[in-house]
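Quick heads-up: it's one chain on its own, the form predicted alone, in structure tokens.
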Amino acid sequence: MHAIRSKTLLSPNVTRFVVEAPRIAEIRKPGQFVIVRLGPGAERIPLTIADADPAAGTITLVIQAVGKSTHDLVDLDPGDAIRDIAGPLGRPTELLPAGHAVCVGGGVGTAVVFPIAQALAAAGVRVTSVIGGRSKEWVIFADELRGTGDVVVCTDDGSAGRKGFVTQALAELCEGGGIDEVYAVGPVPMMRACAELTRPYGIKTTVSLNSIMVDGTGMCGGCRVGIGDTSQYACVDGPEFDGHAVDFDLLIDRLTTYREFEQDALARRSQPGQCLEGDR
């Protein structure tokens, strides 16, 4: 069991928990994820850990409130515990050795690029953020990430930072040049546009796939992947790949392959007791 010591609500539908986890914790390292599994017969799910104090034997998980399962591990409170979490699975990022690095975070995506933006600022890489959300409310990380170089914030209303997208501010760092690696992590159009954007001026970009995971392990195959003219699992040969390469639209497809079920069960959820069409 792994205790939740805190519990912030950092935007509308995003929770962050801070959870005992210490042997994960000394041996983490920037972009690996675990696999949470709240209690028997619950849904396994790849949550990419935020940071970890190993002195305190804590990691931190940011999640999303979408479905079901979701929802069921953001209605916890400290105190209250998390059956299974196992990890650190994945690859390790691959970081700049040196230079000028942009870490792209679109909504939830930013937690996931916070880590990167430590380590590459930990050895001495110069780094730029570019988060973004629908408003002020939608924005997190702007203050840890400072601690890691400058940031530029970007919300569709511009109610924080400036008005526009992520991509509008990435464009004008590639237009001034001197970037060397671009990291990108966040919605798969977000995502795909990095990518597309940075192609001309040739420079790498690396990004986080959230493809469908069970094992984490890649023993089931759910999380394959176009890579190229390959096939890859991003639990095992990622998360992370070169965005420049990933087949998108593939990626699309199958991210939608259980969106019926998922839909269905969190209507389970918020109206229990309803006869539901997949009841009949």
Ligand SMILES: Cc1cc2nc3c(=O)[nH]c(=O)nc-3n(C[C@H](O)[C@H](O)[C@H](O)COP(=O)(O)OP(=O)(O)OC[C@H]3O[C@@H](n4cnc5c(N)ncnc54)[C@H](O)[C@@H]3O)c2cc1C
Second form
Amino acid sequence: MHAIRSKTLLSPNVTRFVVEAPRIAEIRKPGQFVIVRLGPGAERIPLTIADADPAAGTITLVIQAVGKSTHDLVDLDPGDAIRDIAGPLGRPTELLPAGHAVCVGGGVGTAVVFPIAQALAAAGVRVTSVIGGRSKEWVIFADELRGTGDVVVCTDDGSAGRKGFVTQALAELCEGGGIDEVYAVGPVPMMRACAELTRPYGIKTTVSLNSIMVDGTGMCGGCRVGIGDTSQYACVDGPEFDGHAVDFDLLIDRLTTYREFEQDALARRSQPGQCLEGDR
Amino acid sequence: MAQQPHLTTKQRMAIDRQPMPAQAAELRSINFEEVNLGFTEQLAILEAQRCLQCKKPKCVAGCPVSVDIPKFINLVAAGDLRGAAQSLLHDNALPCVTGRVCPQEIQCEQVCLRGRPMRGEPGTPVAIGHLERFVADWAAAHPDLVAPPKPEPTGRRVAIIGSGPGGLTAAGELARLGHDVTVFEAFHASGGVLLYGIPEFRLPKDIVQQEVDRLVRQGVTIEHNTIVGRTYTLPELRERFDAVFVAVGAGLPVFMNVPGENLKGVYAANEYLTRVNLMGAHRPDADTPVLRGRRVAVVGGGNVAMDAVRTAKRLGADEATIVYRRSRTELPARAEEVHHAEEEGVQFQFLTAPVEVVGDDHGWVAGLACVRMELGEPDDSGRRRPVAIPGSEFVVPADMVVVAIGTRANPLLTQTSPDLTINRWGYIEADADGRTSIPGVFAGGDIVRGAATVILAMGDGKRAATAIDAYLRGPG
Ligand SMILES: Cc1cc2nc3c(=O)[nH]c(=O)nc-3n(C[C@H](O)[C@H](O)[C@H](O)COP(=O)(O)OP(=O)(O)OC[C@H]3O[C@@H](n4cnc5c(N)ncnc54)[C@H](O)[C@@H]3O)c2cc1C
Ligand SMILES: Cc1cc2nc3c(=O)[nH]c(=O)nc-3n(C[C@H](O)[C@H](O)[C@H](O)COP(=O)(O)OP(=O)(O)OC[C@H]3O[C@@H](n4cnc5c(N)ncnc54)[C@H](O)[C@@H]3O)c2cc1C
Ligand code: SF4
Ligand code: SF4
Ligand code: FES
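Switch from the form predicted alone to the form predicted in complex with the ligand and print that structure.
What follows is the whole complex; the chain from before opens it.
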């Protein structure tokens, strides 16, 4: 059991939890994730470790409520507990040793990019973060990222920072030169656009792939992604990969595998009382 | 002591093998309840009376852990079930499991004297597995009658990595010897393949849970959600504990390496079975989904393939087909499983090998393109090597494909333990007692042998426990 210490609403559907997980807090590295299971009958869902406090024995999870499981999770309150948290999983980020890195975060991906920016800054790398959201209230982790370097905020409607997409800001930075690596985490179309944008400049671009997972240890093969000519497992070989080698079409397509089940589960969730009728 | 009812050999020979009561095929192929219903006491006693109580029992030599078969069967024949249970549990830590899943027809029952043809009549071996299951289920229903005495604590601490049959057996033996045992398990629940691989209809999950509960009552601690190689490394655990037993299974799925394998609707058997057995995807109240193919092709011929194809049938497939590159006689699955699958309406495409998974315009499986094979010269395994017949390509219609062609070693643990010697396939090198290249670290089960069997993993766990006990009590 992992008690929830605190809960904060960061944007209309993004919640931050600080959760007890002492061992993971002690050894986790940027880029790693956990697999969380709420309780009996619940799914195992992968979530990035956004931050950790080894002294307090806690980790930070930032969750975007998209379907049944993530909605169930964000309904918890401080004092409640999460039954299972396994990790840390995945390979830690390969950090640029020196130079100038751009960290691009879209939506909840900003929380995933934050520990990377933090580690880069701690190692003396110059960090510029480019983060975005639909409008002001969807932009998260701006203050935290300001502690790691410059931050460019972009919103679709211009209600905060610049008006436009993160890719426009990234294009200008690339054009300006002197960028050694780009770390881009967010919706798949955003990561793909970032990778396409940096390709002509030959700037190494690392993306974090959110394929569907079960065990997170390489056992099931469900999280396989296309990297160059090979199939790799996002849970053990990743989740971060060279964005220029990723088969994004395949990733997008495989993410739709359970769409009907997901829509159904979400619909039943919003009709309490009749949820299981007809199934039995 | 038990009174043996007086039966002559002739009388024993006159009794026919008692059939295992089972759910009707039409009924069971649409539910997940156990197929075999188990012997009644009456059937068990009758079957036990068939045993000739051989002076030199061949059956014992056929069992990888040398269960004293004539002894427990004799006690059943005499109606002394408690005695039978104590005898069986002394030799075998998980008889509820092995009675159900051992490939008896190539082990104890293959060499049973009663299986030999006599006077022109074909023989039928004593149903050792079914009797073992009967006695084990009786023992599980009467736990207080068979509980082992509480040992004197030794103060020595042993870590077991993995809660499959190998790990559970070692944990039980070591706890019985008074050691303080902690099991580390990657998943949120215990049992290894017994839990997430072998389906409910062959091995009900409450049986596995009973065995785990028994260990916990014996004082074994289980730490779930702990992935050794990630949460801790083996060297870290070696420092915290006086000895370690590694039984993490094989674990990595092997794919066919043909085009189309990443289409939606292609599962590795590990994923398909885990979604159903561990995550309960077949139950309406579970959140984890699983695809329900109408026409399911399962590639492979082992127990894993049979389990996948019969699961697909139960999840509503109209057609569930085994695609196997050799012929029926080479099928590595347990005979009983093949027989049950046939009864349940599973189809078989023998001498057939996949060449491509065909997709539709939306990225879903639309068929499995295959080629016919013929058997050529024998290969290293002594089985005749299948060779493709040119021009014989055809498509098995399918909207789902499950790949069950084997597993490889999971490198998570070994990668983070540089002093641990592994072979070129990534399996851990260990001697007959499980000793590895690191003093105090032992290993057994599938991570040493490659994909093998439950009883071999249990045998490894038992031998390693004896060796660990000697190591802990030894000088230094
Ligand atoms: C390594 C890794 C790290 C992750 N880190 C975070 C994180 O820090 N915060 C966070 O909010 N989410 C994160 N995710 C995504 C998160 O796991 C999924 O959003 C979650 O599993 C969806 O579960 P659900 O039942 O709520 O939604 P579902 O009902 O399963 O899905 C609802 C919608 O989300 C889409 N979806 C399903 N699975 C995923 C997925 N794995 N990634 C993206 N979209 C998906 C579906 O296509 C569907 O449109 C991460 C995923 C991975 C693989
Ligand atoms: C579907 C299927 C059907 C089968 N049917 C039969 C049958 O009928 N009869 C038969 O005899 N055999 C059968 N087998 C084979 C048999 O199940 C295995 O040989 C046996 O389970 C191996 O036992 P084990 O203890 O070595 O490992 P496993 O049972 O594989 O257990 C290993 C455990 O270790 C855990 N683990 C893995 N890595 C780590 C890590 N890094 N840290 C912590 N924990 C870890 C795993 O989660 C798992 O719980 C079948 C196998 C499958 C997959
Ligand atoms: S453990 Fe397996 S091989 Fe040994 S007697 Fe029992 S069923 Fe037969
Ligand atoms: S070989 Fe068969 S008949 Fe002989 S003791 Fe064993 S089970 Fe009984
Ligand atoms: S999640 Fe199962 S192999 Fe990656």
